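What follows is one chain in structure tokens, specifically the form predicted on its own.
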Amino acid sequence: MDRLPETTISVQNLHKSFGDLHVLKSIDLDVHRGEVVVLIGSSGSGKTTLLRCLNFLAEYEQGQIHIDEKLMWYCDADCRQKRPTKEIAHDRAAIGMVFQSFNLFPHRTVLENIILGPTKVKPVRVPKPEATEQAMALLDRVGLLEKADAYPNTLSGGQQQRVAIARALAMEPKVMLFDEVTSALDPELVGEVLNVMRQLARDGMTMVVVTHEIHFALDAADKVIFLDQGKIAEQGPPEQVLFHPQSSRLKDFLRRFEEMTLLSWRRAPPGEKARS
């Protein structure tokens, strides 16, 4: 009998509102260890809000979020009592998040940006020499080893985003969250960031990714989820969701992307598809 994959993230009946605006409506979601889940949907569908709930950047009114079977944010299942701030900060360290904006400290070098978290923020502080060695390995991993002593304003947008990914990885997270990380980049810089993310997928990193990069969803995701008006409208393997949409809402959403984008992926050699 095959062993079921371990669940890293489990979300049950999640509800989130901003005043009278009900943004997330009864979200149920499981993300297994090593799985890449891509969230797609129109602006305002709740994608970013869901990520912010997973990373404790937004409180929610109902539901449960478990990371490695541990109930997060609240002390009880009814969201009545929030856990102490120190405990929340401890648990947040296990969840890496990369945003649209790079959020690098401009007065610190690339290396200094990366070692700041492990040496100052991580629950168990990492000695600077060890953090530096780890940071250099991560810079090599994202192809920026020669930029260790550079300042962020000397880097391209794609390079800055790769530094931001390395900085998140330096905290040794259990899961990585990506929120439209290529949306602020010039088109010619998008590929270098997506290639790093594809490599993370190959390496088995658990990832939840909000993106409109359909090619990335097709060649790196294990599951694609279409959020519509705060609800999960469709989910399944990438080719099923993207090539055979069931709802008119998803069909309308996918029409925004050129038909040739999907067609070209279908015709791509298997070696060019990260998870084929």
The other form holds:
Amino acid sequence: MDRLPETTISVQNLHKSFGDLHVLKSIDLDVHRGEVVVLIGSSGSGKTTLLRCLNFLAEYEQGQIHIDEKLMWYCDADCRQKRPTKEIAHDRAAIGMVFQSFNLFPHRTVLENIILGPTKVKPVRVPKPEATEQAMALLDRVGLLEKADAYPNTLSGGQQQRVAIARALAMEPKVMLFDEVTSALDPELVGEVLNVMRQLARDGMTMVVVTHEIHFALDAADKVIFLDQGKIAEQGPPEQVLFHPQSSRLKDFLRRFEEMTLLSWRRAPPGEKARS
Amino acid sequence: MNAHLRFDLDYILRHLPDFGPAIWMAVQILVLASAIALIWGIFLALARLGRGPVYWAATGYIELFRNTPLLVQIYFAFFGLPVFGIFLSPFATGVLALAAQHGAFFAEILRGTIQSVQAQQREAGLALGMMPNQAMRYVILPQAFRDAIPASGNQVVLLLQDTALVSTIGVYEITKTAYTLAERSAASFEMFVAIGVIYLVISGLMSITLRGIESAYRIVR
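Please give the corresponding structure for the form predicted together with the partner chain, as opposed to the form predicted on its own shown earlier.
Every component of the complex follows; first up is the chain already shown.
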């Protein structure tokens, strides 16, 4: 068997601008196999942009991102020679992404949403019967087996987001990226999505999660990164970053969650921790 | 009693069978021209979303054909094409002229619906590992086609009305037949009432069919 690299994602000196706006400033980041990294920060801190750079949905001008020791994107000095779109697409197929706004395909049933990738996109195409079987297993895993033939618009937000997770998992990704996946949900639907993500973390999936759910960071993350004004301001194990913030920016940021999240968590810690 | 005020229903009924072949002719023009226009429209719409010469060629074509009267285009095709050594039957000339203009209209309908599919849909496809052309094929176009059905249905109904113009180059469709029968009698008014009703019935049947297609393929977002 091939040796699997320890570091799944490696970001070096990443810079990204939107016009004059310098959104990411020299980001360095390593994500190891099986690790769950949670990115927090106020809006505009660059966390979503960083996530989108990881699968090159957002283009960047400077820096290097390696996924499994393979350079995600490059161009020569004057950028005439770029990495071919086909190669980027090929690599993206192994990186699952879940969006804030679900983005299920509304003209396809839940099952059709899930098997589209394996049957039509995956570098090694999966035959339809096999893809269907795998899709049903995934739907079972996210608790939506009975919704296979439903159209996305008939589902609740939480159900749609769980289908979106199943759709991404159907590609058998090495890494899963989550972009504020619970931000568009009614509060009572957040839990069902986070539970699926917790289970995924327990199963050993490598995950990078942008979220405002401090709760989730505490019980599922291996590492929490606080982004501030396009830079990594603080990082470390969740307890260290969330309970012992060093900078005043992070203290201010966390104060907003204190009453509603941290205190309630201390009062009634949710079950066992995802990992030790 | 003044003969001009008499409405000769009997004359219409007597000549109704003459309209059988005329309606069949109009339906053939309608179906062929619509099919060609739709396919041509898809090409034009995709070209118009491209860049460089492809974009300019499609844009030039669409503007030219949208902004000149169909009758002028039909005459141009009928009298102009032979000048270039292209000899087509009046029927084929009519079908192509209709398809040429309606293709431009279809292209604009489709361009609109393609552009109105949310950008996040394309992104979701790309994030799954699709190439841009796969995202177009599996994600954007299927939605754009469905969204285009109501406006396209309207366009096909307009195309039916436009088949009347093909009468000017001697194709015996509904209007030409009515002209001929009217010339043979004093019953012009009756004839044009009759074909008005015929067009209305065909359009009505089409509208009902289209509404069925529309609701069967509607996307609820």
